[in-house]
Each structure stands twice: as structure tokens, then as C-alpha cells.
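As C-alpha cells, one chain now follows by itself in the form predicted on its own.
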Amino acid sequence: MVSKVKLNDSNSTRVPAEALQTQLSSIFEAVGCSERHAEIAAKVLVAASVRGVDTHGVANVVGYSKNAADGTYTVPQETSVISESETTALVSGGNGIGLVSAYEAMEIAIEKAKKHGLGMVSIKDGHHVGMVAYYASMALEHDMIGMSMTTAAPAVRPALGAKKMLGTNPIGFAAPAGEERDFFLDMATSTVASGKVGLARRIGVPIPAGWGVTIPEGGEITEPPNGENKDWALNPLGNTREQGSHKGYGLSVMVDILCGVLSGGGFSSQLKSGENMSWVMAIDIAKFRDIDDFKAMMDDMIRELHATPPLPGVEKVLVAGDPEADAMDDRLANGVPVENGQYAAIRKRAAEVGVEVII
């Protein structure tokens, strides 16, 4: 049943990745972005599509726009250093587009890690920030292991719990490797992303069970509700005491302290929707030991993690990345698929704030 939670050529159109780009570039410069802000917006957006993480691509130019648009974001925007020490600092994203707001934090947590081993920035004022684990990728092409991470208002129960008080909290983790792929990490630390749900309604397909369960009976859910309501709530990670809730519920509240108490921009609880506080770390791995080391022991590890003997009727033993990866080939290849209702919506948008429409 997971497996039909996927965009396939029934239900979506191939397009290029350089058209996305531009298109979405243009989009986000109608709306007010500077240049350099609107690449950077696009850029996380396809990104995200190009790995195969749909529900964090391209069709939320669609929403981001309209949010600069009408003022619920703040564009042109400001990314400003609050505070700051060597290693660290504590920035404002200015009310403005959380893309661009989590791509400059990262930036000052590479920069500070090129000088002395360790950056890491706390982010507050901010918005949705897409897919995770593209501020943690940011790293790689400098030699460095990156992480990060972001709030979100309620959409995930407590373990044990019969209310919404925790956002999906996603985790992302990156690390170069030498021959291998690198290692890719993103996951949120509830059941599932709740984008997904959101996908599975739009394509017409059920949702497994143990995703989500009816508030407060805890009655297990397969029909994909029809949006955010106080009636149903996401597992966290685990989802029930014997497997383990407790942890995909400790790291959401970990999340909690890194990007909201850290930055005082506040936790899951004490956030409105489309409220996120982020944070980013780059370290630098050179200040540790020879990069050509580590990624030789990267290789070794990933390599020896792939040799696993598989479970009866699975093929292999996958790594954190290979199936970004994958998808990436295929996709830069024959084009990136754009769920149909979504490609539409993105094709009207671009007419409505008067740029040509080239997908």
C-alpha cells in the first residue's frame, strides 16, 4: 500500500528540471523575491522534486507565492544575525520565505566551520523550509558532514498521548563519502511526512495503518483525511509503545529544543500554523582527519551495509540516500513528474502574476 502513495506517468507530467527552475525563479521574482532569493526558492523546490520527495517540491511555489503576495510573508526579505560567537549564531528569517532563510543560516554555519571546525545557527522568525535535509547537503560539496532540522505546529500526538502537540520535526543529515553516495538522511520523526497524506487524498489511494489515528479514540485511520482538523493526528515515529514510540517522540522534542527553546522562536505547541523554527550545523571534517580517510571509510562502511544478506523477497539492503538517489537519476534524465492537478496549478499561477508560462 506505500508503494501506491507515489506519482506514476497516470497521474503526472514529466518536466524538465532546468524548466521547473526557471519557472519557479520567475514566479517567486513576481511576487517580490530579489534574484538571488527567488533562485535560491526554486532551487530548494526542485531540489526536493528531483530526489523524489514530491510532497516538498515544485507545486508549493504555488502557496509560497501567495504568501508573499498577500503579506503573511515578509519579501524582499532579510536574513540578520541576532547574535553570534565563533562557532554559533542565532539569525532572524525575518518573516520571510523559510527556504531562503534556512539556506543563508547555513551558509554563515559553513563559512564559521571553514575557520574554526564547527558552525551551527538557530533560526527564529521563519517558515516552511521544505526538504529538510537539502540545508544539510549543502555541506558535501565543501568536505563537511551537515545537519538539520525544523519545528512545525501541531500535527503529531504524543506518544501515548490523545492530542496533537508536536510537529513532524524533521531530521536531515548529510555525509560525503569517496566512490559510494553520500549519505543522504531525511526523515521526520513522526510515522510520516504529513505531505503524504495530503498526497494520498489527491491521488485517490488509502493510507496505511499506523500513520494516523482518530483524536481521542486512537482509532487506527486509512481513508487520507481531508486536511489539518483536531478530529485525527499523525504517530510519532514508532507509533505504538511496543515498537517504540518513545523515540520518534523524544527526538521531536529534541527538535523542539534545537530550533524553538535555542532560538526562542518558540516550540510545536506554541506555534501557528506555517510557523517554523529551524536549525543547521556544518562540521568540517578535515579539522578531524584526512577528508580522503574518512571517505574511504565512508565507502568501506556503505559498501559493507549493502553486502547485508536481504530478508526473503526484498532484493537488497538499501542506504540512507539511495532511493534520493535513484530517483534523481531517473529523473534529471526523463524529466521530473509533477502531479496533474499540481502542474496545473503551478501553470495558472505563473499566469496570474504575469510571467510566461513555460512548463
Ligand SMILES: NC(=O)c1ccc[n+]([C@@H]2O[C@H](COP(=O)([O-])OP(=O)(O)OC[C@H]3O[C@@H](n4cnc5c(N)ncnc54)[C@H](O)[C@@H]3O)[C@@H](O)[C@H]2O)c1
Given for the second form:
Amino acid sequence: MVSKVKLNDSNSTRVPAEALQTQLSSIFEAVGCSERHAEIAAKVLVAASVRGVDTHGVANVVGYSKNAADGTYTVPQETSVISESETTALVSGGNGIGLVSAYEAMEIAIEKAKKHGLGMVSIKDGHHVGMVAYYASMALEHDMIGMSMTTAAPAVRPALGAKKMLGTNPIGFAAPAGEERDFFLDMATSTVASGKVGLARRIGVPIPAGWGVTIPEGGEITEPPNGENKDWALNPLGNTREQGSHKGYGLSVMVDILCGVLSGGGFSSQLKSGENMSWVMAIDIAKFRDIDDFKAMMDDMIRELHATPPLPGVEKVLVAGDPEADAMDDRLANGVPVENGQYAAIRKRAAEVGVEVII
Ligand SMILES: NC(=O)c1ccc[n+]([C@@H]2O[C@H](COP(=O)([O-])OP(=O)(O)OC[C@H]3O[C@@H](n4cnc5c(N)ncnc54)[C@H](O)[C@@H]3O)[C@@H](O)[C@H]2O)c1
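Give me the form predicted together with the ligand now, not the form predicted on its own.
In what comes next, the whole complex appears, and the chain from above leads the way.
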């Protein structure tokens, strides 16, 4: 079953991406971010909304700006290098806005990759980084492969477990193609990102069985629960042991190790809600082979996958990044849908912090 948890023209308002960028930047600046950091934070949130990742998009400006204003986040912020080698760095996000520290960490990784072929950065003292693959995708314009991950406070049970122990610990991976769309994988290691449960509740649709279970019984949930609590948990990718939940669980712990243990910032169950420890990597393809040859082979692979005969009733076999690239084509042309309640909340927040409401 394809999920019905989506925005449509009756539950959302379309706004041009440029107006969202300006509005969000102004809100971030009004609560103490530098101009550059305000623009970065806005860019990452707008990119998520443009790509159809509405759970991690523009609406988050409300909570993030409140956190900045009340001191939960430190702004203005600094991303500082604690230790480094030619190819690696451990950085502190300075407890600032997570979007900014992950962005700046990926800038460091890309600079190292330009010189040495590889750059890898683990980030501690971090907050929510939003759409994790954004940082991986920063590598694309440099003809590099990017990878990014983040660990979060518990929302997911381990395979066979009856307690939330892991974050939704997502993995992002981006690799450039030539004429085809870039490969762009952006996935929670749970069956779904937790924000989609909240979105389903707000727009009044059931969630597919398998996203989560009651705790401790392990019973099926289709009515979206009202917020996170100890009475339910998301399932690791795979859902049941027979269908591979041990593999989603393993990937989630891998994310915890690279982001939380390697940085020392803490693994999922040591984190408070809203904290994200992260990890990013950039790989310079030209250090391995000619970039045009790489992209031509990527094109061949993607075309072959697209040409796979689909199952009955299915229009087409896709490659990771296709649904979001389609959303991007639509949203850049016709405006970005912002959930009605969240549209009102962004306007209200702009007025509260004393900036012009322009959306
Ligand atoms: N910061 C955090 O704490 C945090 C935690 C979890 C998730 N997230 C974010 O939540 C967002 C949603 O995550 P999700 O796991 O629910 O994503 P999803 O299930 O919507 O998509 C996962 C991936 O599958 C691809 N995909 C979709 N349909 C496909 C098909 N038919 N064939 C091939 N590939 C296909 C998508 O392009 C995407 O790369 C992501 O942006 C993620 O980074 C953030």
C-alpha cells in the first residue's frame, strides 16, 4: 500500500521557494543567528520542503527559532575543530542550530577531499539536522560522492525488543550522474521517519500497519499516536524478524557508532530529545577514475534500473531520489505546499520576532 500521508491542495498553501528562503532567513537572523548562518539554516529547510520532505522542512523554523531565542540552542554559534588529520576531523557543533553545524562540517569534509581524496567529519554537541541527505548532496556540485548520518533520541525498538532504544538514525548518500538524475538516498533506519506519524495525525489519515507497534505487547498500530510516549515505538526497517528487522537494527547501531560513539557526543539512548550527533563524508571521484566515465556508468546503471519490468499494477521502477526530484520539479514551478496550520505558525512566528511577514 502506498502511504496516504501526504500534503495536498486542501491541507496546504503553496508559497514560492524564494519567499520561504527570505522569510526563514529573516526569522533566524531576528533570534540572533549571523546572516550567513541564518541563510544556511533557511536553505536546508527550504531544500527539504522543495524536495517534498515536508516533515523536515520550513515549518521547523518555528521550533528552531524558539530554541535559539530561549537559549536551548547557542546562537550566534561556532563550529569548532577539536582534532583533525588530513582526512578526518572531530568537530563541536557548539550546541547551536544543527543544520548549520552539519553544513559547516560537510564544508570541512569537502575541502579535505579536494586535497586528499577523502574527508570525514564526526560532529558532537549537535542539535537536529533535519533532512540528513542534504549534507551528502553538498558533495555533488564538487563531483564528489557524499554520505551523511545522524543519531537521535530513542523512538525505535531494536529487533525483537519491546522498548525504544534507538533514534530513527537516518543515512544519506548522494552520487552524481551525468544525464540522469543524481542518485540521492535519504532514509531513516526505522520503517519511517517519526515526523510522518505526526503528519498523519494532523491531516487525519491512518498510518500503514508495520510503521510502529504498541509497547510492550507488540500490537499493530494504524491510528497515529498522539506524540511520542513509552506506549509505542517505531519499528526498525524490516519490521519483523522474518522480514529483516535485524538488518535495519544493525544499520541503526552503525549510525550510532559513527555519529555518537566516534564523536563522543553520545549514542541514541544517551541523547535528549532534539539532540543529533552526526557524521559526514566526501569522496573525490577523480582520485579514483575519470569523472565523465564515472557519470556515464552511473547513467547506464540508472537507465537499466529504470528499465526493469515493473510488477503488475506498478507504473515504473524508480531509483532513490526520483520521488523527491519529481516533487522538486513541481514545487519550483508551482510553489511549495506548506501545511495550513504550519503556514499560519510561520507567519505568527515572523510577527512575534518582529520581522515583516512576506509569505
Ligand atoms: N534529523 C533526524 O533526526 C532525522 C531522523 C530520521 C529521518 N530524518 C529525515 O526524514 C526524511 C524521511 O525519511 P524516510 O526514511 O521516511 O524517507 P522515505 O521513506 O520517504 O524515502 C527513503 C528513500 O527512498 C527513496 N525512494 C522512495 N520511493 C522509492 C522507490 N519506489 N524506489 C526507490 N527508491 C525510493 C527516496 O528517494 C528516499 O531516498 C529524510 O529526509 C531523513 O533524512 C531525519
